[in-house]
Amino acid sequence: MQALLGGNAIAVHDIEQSLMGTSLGMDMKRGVSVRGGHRHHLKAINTICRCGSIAQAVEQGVLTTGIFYECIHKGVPFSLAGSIRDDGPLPDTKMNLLEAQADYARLIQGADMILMLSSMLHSIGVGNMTPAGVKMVCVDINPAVVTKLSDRGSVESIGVVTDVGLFLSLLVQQLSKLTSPYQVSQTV
């Protein structure tokens, strides 16, 4: 993976279920609502500026699993957009839209495709500033969302309607058939 690239959404919905097992306060393993839960979001936000970054809570030890504990530790970069919208934001959410902008751009130079998931906006903004001949794939519920950026004109772009949930679930189960051990030693 060559980069992340978000909203500050991503980022709060990850740590809060990192460092509390909830997403908007919903117990992420039983499916219900959690007693105080719907506070989570902001704590999480308040946990990672008293750390100062996202990277910082990694080095400090606050934030231990997750996507974006995984991107630190892996030395993957991300760049979160912001909006009028977000909560907080994380510190490490670029509030300035022409800063993010140049940011996403410098990060999708030399990509050889790009997955989106499931985030309107910023799928809709990447594909807009995608150079012809990367390939695209797109995968939101919404069918809006990926005839928009069919609707491009790039013959690269390929859309799948459907739970982001379930397209990643079967996705890691392709990805872990290729790198089994069984299917290496087929190979060699």
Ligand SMILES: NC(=O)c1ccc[n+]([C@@H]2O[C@H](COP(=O)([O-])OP(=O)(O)OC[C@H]3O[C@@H](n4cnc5c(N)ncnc54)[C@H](O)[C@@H]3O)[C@@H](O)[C@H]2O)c1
Contents of the next structure:
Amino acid sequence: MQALLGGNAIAVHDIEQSLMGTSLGMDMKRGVSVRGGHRHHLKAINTICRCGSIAQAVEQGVLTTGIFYECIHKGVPFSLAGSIRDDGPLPDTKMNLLEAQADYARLIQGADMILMLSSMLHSIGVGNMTPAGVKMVCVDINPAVVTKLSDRGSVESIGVVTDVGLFLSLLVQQLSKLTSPYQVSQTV
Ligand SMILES: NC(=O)c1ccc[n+]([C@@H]2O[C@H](COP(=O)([O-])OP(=O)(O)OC[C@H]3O[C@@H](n4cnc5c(N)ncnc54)[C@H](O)[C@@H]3O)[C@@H](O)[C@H]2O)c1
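Switching from the form predicted on its own: structure of the form predicted in complex with the ligand?
Now the complete complex, all chains and molecules, led by this one.
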């Protein structure tokens, strides 16, 4: 993966899960809400604000797991485009949309394939700025989103109507077959 494009939500939910094991106060392992969990979302945002940024939270040893920890750790660039729905927002989220669009356009330069995973807003935005010939795979549980993307001109996109969790676990299985045949023979 060469870059990650998203909004405030993916980072806030990922960071809440990394720091407290919850998403909007729901325990992600047990699927139940935890006592005082309603505070976790804002606590996660405030923690990152105090550190200065997601990268600084990783440097300071505050954030030690999760998608954004891995991005910083492995040097994968990311861009978070803001919206009016955002809580906080995080210091990394770009609230100037022209700057965010320019950042997205820079990061998709030279991309062969773009995976669009359960974000209608960002998928259609990226679809609009992607040149012809780039493969796009749009995964969403709502068939209307996949259709909307094609209707707006991203006709080359392949739509997969499914749960994104299921898609990602199958993708990981297939990728590990390509990269680690030993590991697969052990687990089959
Ligand atoms: N805490 C926050 O700050 C916060 C929270 C939520 C959203 N937002 C912001 O609001 C904007 C829009 O948010 P969004 O991208 O979440 O909404 P969106 O409506 O653009 O996209 C969500 C998509 O996910 C799909 N979906 C839902 N469950 C799925 C599943 N299990 N498998 C596959 N697809 C599934 C839906 O059909 C929908 O198309 C963004 O800018 C986001 O950052 C912010």
